[in-house]
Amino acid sequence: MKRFVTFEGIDGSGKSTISKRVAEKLQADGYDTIWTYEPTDSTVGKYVQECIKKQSDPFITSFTFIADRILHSTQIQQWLDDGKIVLCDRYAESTYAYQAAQLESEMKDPLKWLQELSKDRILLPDRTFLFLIDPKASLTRIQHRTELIPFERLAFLEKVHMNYLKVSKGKRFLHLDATQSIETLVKICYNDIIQKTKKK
């Protein structure tokens, strides 16, 4: 049985939905599931998304981020502890990605130095699903909104998803085709989290 699990993909990739959808599929047979999502709605979480709305410095943005985070992690443990599923809308991945993306003409390497500010920092998931999509396909399907925020623009999502790419590495990420239907994406889901792990 995984316990934290978290949803990752830019922007019109589905995983708010599938995450939900999930979430109260557990719920309905009987697993004791808390469905979040980041940034929270917290203080800190709310400056966050004052952050990118006004397009704020990207060092700000990326150090509130973080701060949301680590305040999330101390919630997110205290629901672990009380035996709970704990489902992620956003978590580590989309920080490393969309603010490297936003950092890349101020410094060398910023994957790795958002990586080292969040290291040991915070809790790792056991497991990370990631949504994969064209950026021009999420972008048709997030058109009906009537503010983009500026995460939400093509040229930038497309070096989201390759920043995405270089960072989901591992045992613990898997990838998904976002184009699948809803059904078939929450049944994948649904089964990897319930699975136990069998014994070597």
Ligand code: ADP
Contents of the next structure:
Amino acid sequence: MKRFVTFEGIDGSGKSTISKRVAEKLQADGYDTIWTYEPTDSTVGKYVQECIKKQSDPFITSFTFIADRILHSTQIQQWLDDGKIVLCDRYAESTYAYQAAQLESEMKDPLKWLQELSKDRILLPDRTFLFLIDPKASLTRIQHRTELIPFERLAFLEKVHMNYLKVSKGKRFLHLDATQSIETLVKICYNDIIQKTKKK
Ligand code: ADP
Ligand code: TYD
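Please show me the structure of the same protein in the form predicted in complex with adenosine-5'-diphosphate, now that we have looked at it in the form predicted alone.
Once more the chain from above appears, this time first in line as the rest of the complex follows.
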């Protein structure tokens, strides 16, 4: 059963659009579904937004993202215990991909360090969709946003993209060509989720 499903990819890859549409379709078809996201709207999540804007020390940023996730995971576990399907727009791989890019000049193997740091407090998704797109194309998609955050620069997103490829090996991950149409992507994700999920 695919009950806890996460959506990952660089900024502008289409995670929010597709995950919301998949959640709406699941709900419309009678599946009890929650759509959620990180960074969250909690007090810690708001502090995360400040860390991004202020370009805080990458260690502080990493710990804060992880704290936000640990709090969020308690809520996600509760939803799963209640029998819901939970779709989450960004989860642990976001920290591995982005904060490892931030920390690359600070230590030898930031990916490994970040994975170790939170492994006992985070949930293991049943499926993680990775939306793959050339960073130049994703930046073109989001250039109309009123204020681009410091992470939304080409050189940085190229590093994040490479980190995503490194951390997404294994059966849990499904790599998607994010330049396909929205309808096609929604269908692929939806079908993949319900494959082994019995309708309540
Ligand atoms: P993310 O959540 O990954 O940052 P969004 O879902 O906000 O990305 O999408 C960024 C922009 O790209 C939006 O304007 C959205 O409408 C558009 N978009 C998303 N998916 C596609 C797609 N498959 N094809 C074309 N445009 C897309
Ligand atoms: P988000 O609002 O999901 O951005 P977008 O919709 O553009 O994809 O996330 C805000 C930023 O925070 C985004 O640049 C990715 C970054 N981020 C991290 O660096 N680490 C994390 O653990 C998470 C969850 C997000």
